[in-house]
Structures are given as C-alpha cells and as structure tokens.
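In structure tokens, one chain follows: the form predicted alone.
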Amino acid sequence: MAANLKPGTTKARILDTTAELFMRYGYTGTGLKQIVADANAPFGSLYHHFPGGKQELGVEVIHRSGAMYLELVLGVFDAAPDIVTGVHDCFAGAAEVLRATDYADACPIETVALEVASTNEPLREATAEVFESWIEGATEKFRAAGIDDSTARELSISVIALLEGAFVLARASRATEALDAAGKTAAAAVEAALRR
C-alpha cells in the first residue's frame, strides 16, 4: 500500500509532489509534467506506477494523504487533556498551517471534492471513502469520550463539515476568523454533548 512505501523512493515522491501541487491547485490544474519536474523523476516512471495515468495517480494520492490526515488527527486529539481541548486544537492547528503557508497550503481531499464531485466518479469516490474513514475515526474519540453512538456520529460529521468550510472561507478570505469562529462553535458543540 502506497502509505507504506519507503520515503524517497520514485514513487513517494510521486505521490508527495501530486498531493502538494492538489494543494495548491487542486486537480485540473495540476499537470503531469509539473509532477514529474518537481518530483524530479523521469515521466515514464509515472504510467510505470501509475498505468491508469492521472486518475489513478489521483485516487492514490487521495487515499493516501487522507489516512495522513486521519492519522495526524488522530494524533492531536491524543495528545490532547481532554476532547474538546483536542477539537480546538485541531481547528488551531489548521490555522497555523493556513497563515505559515500564505493560505496556499489547505486539504488536498476537500480541494480534489470541490472540483471533481460531479465530473470524476472514481475520484468521487476516492473523496467520499476519506471523508467516510474521517468521520469514523471522530466517532470512535466521541464515543470513548462517553457520547453516545448517534450523537458521536453526528458531531463527527459537524465538525468536519465545520473544518472543511472553514478551510473555503479562510482561503477566500486569506484570513483565520472562519477557523477561529467555526474551532469554537466545534468544542461548544462537544462540550454540550458531554454534558448531555
């Protein structure tokens, strides 16, 4: 599996560079041969690990960052006291992220969603599985937190939708208010159904 590739390797850097440049440009915008320049590998090496070409290239580039994500997360709501702390300092972080990158640098899944939705079912797909294994992972914090399953669902799908629309709107606005807003309107959110 592609997360577990050796790190420097022709592929991973495939794969990196697609999933910096879905950043910035997202998928349309991102050219083959602007992959294989700054992943400085020769073009036939891409069809080598990739002979379905760009859109397979980006249904593992999707996958492979939303587990990254997902594990990244993960990591800040253990490292957290409790899990409201952890929702806020995920909001935080991707905030800090936004300003030290010039707002370029926003999720590469949320950004391929946007432009692919309708037009790419595979790629679709890709963004929904992502989105799908995100909302487990939340669930399964709340839950251990001591919310109960339908909520623990719910909330999950709420603070990611919060996080996602956030990322639009502090991009757009080349600003942090949207993060800071929709962070605290989150941790209320699982604040009130800890209390419940």
Contents of the next structure:
Number of protein chains: 2
Amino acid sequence: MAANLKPGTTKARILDTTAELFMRYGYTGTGLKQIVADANAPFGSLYHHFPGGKQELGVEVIHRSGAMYLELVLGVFDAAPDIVTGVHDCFAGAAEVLRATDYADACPIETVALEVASTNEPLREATAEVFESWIEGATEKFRAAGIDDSTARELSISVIALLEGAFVLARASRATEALDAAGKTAAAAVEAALRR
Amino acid sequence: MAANLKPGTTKARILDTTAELFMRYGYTGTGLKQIVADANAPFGSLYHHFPGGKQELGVEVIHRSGAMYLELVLGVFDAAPDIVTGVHDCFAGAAEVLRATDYADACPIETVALEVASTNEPLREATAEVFESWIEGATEKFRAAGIDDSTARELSISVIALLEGAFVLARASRATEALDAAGKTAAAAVEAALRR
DNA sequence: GAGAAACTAGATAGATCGCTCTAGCTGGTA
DNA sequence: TACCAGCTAGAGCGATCTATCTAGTTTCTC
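Having seen the form predicted alone, I'd like the form predicted together with another copy of the chain now, please.
Up next: the whole complex, starting with the chain shown before.
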C-alpha cells in the first residue's frame, strides 16, 4: 500500500511519474532511465526504494493507481443523486479527461494488465487484485441501491468492462464517441437492474 | 491487405507468428529476433518483405488480424438463428478460446492498440481502422435485424467495448466470469434495442 | 557533536533492442 | 549456359535496456 507516504519525496515522485508513464507507454514501453529523468530522481534512489527493480516498482504503482482510481470513481458516485446518474457521470468525466489529455490518460492499469497477463505473474496478480477491488466497490454501491447480490456483481463487471473497452476504442480513434455510447448502455443496464 | 498471399511462405509465417506474439506480449514486448526465431525465418527476409521495419510489419499484422477476426465473428453471427444468440455465442466462444489457450489468445490488436495510441501514429491509425471496420460490420448486422441506424451503431460500439473490456478482466484474473457477465449484458442490450 | 542509518548520485556492466550491411542461394527467362 | 531478380542468410553496428556497484551526502538519534 502507498499509505503514509509524504508527497513530494523522491519515492512519491518516482511512483507518480511511473504511473503517468505507464498510462501513456505501458510497462515494457517505459524505461527506468526515463522514469528517473522525468521524476528528477537519481538512478540510485530508484533501486534504494525498490530493491526488486522494475517489477517491484510496477506492483506498487499498480496498487497505488488502482486505489486512487477507485476513490476517484467512488467520489463521482457519491456526488451524484442516484446510481444511474453516477454511472453516467463516470463515463462523461472519463471522456472529458481523455479529451483534455490528448487521449493519453485513460485507465492507469489497463495497458499494463494486458501486457503482463502472460509474462509476469506478480504484476498480473496485482492487476487482478485491483480489478477485483473495483468490482467489489461497485457491487457494494449497486447492492446499497437495492439490487440483489448476484445481479449487482454481474452489473459491476459489465460497467467496468464497458468503461475499459470504451477506453481502448476512444484512445485508438482519438474520439469520445465510444465513451458516450458505452456510457448510455451502462446507464441503461443499471436502470434495467433497478426495475427488476 | 494480406490478400492473395500463399500460406506457408516465409512472409506468411512471419505475419502469423507476429500476430500470435503481439497477442501475448504486445508490440514493444515482441522482439524482431524472437519473431524470426519463432517463424523459422532468416533475419534478412524480414527486412526484405518489410523494408519499413517493425512498424510496417506491425501495420500489416494489425490489418490482417483485424480482417481475420472480423470474418471469424461474422461467421459465428451467421451460424446463429438470431442476433441475440449470435452475440451470446461470440462471448461464449471467446471464453472457450481463452480457457483453451491459457488466457493468452484474446483480441489480436487490443494490447497493441493501447500501447501505440500515444506513441506511433501509423500504428494507431491502423488499430482505429480495424475497430471502425468491426463497428461497421456489427452495425450492418443489427440494421439488418431491424434496428435503426443510430441505435445500431451505439449498440455495436457497446458490444465491442464489452468484449474488449471483458478480455482485459478475464486475462488479468485468469477466469471467464467477466466474459459471462459481459455476454449477458450484451445480449440484454441487443434484446432491448430490438424491442424499441 | 559523533555515529548510524537513510538516501542520493552516477558510472558501468552485460544483455538485448531495431536495423543495416554484404554475401550467397534459387528459379525463371533468353 | 548465362544472367538477373527475388529471396535467404546472418554477422555486426550503435543505441538502449535493466541492474549492480561504489562512493558521497543528508538526516536522525543519542
């Protein structure tokens, strides 16, 4: 966990920089030299804070980014008057961020998840844990709105899949049409579950 | 296009091998040395057939894999008695392939699409073209079933996003739960569009 | 203020990256 | 047979990759 870690420290700068680079260039596409350069950190510090090297850094970044993103999305949910609006706002917000960052900042771990799924067990497990935490977080919200357990979980998985899938299409096409369409479908799926 | 290309030739072997490696290891994660080794091809042949190097090879692999996958999915669609069953069968078939290949063979271009979206324009455009061809192919099927144009396109995007997103979750968790859930949601979305 | 621990700093090793280069081989045509 | 593309074959280049190593600096504790 990246708890009680003072912001602005070398370690925090390395983690934040790495998270950003992972979003844009992926795991294999991000070099350690580039990380320390962008983070204004000396190379030695990297291996001091992460003796396990790139893999240990990657695991920590995934957990950290995953936790931050969960909080961000739950915040959007809590600010909305109901869960249908909440889901809609998540997709709309994601579209806005994507446009503002020239289609770079989408999901912080999606690219890494696909890259490492067949090559690096510790990293794969980290991404699986993050996705599971997102699913559980969303399931809790849907259950609280009166949707039964099994439906709530299926719905959570589908909404997250819609978001992740739309990110791929949106980044490839450099357009937010996919996020708009997926957002509509996600909201409709939630409405249908509520009516059941 | 990879039309009229005899199978078994050096060029075809290179293309097929590269496509498989891209699925498992992504674009940056796949080395040219590994490609020629796996394809049983000499290094010189690679640059003879693809003077533009890795990028030209990548573009051709993306177009080729994209066209093959489109045909595969349309085949599943045509074999089904109706489009709701067709969509369901696509997700079920994908789950089966994933299980059979130890969660390696999902979408042939998704990983590459995310990797190159912010780093390589020609490759990014190739992935965007493939996704657009898939969207148009699905839209045509839905329109043929009586769904209006704009709804059909939104539905196509959503179904593809569900599939791509489920691939990420399934490969990360090494389980097909996400494909099952996304498949149910996709089928429900198609049913809803038909009832409109 | 002394000593230990934490951290910074960067040169460098060894492997691998994409790519270029020159030869040699093969099959079809004159 | 002579020739010429098309293709095969792989050595090797400069750059870059992750990781290790030693040394210097700062910060905290007693």
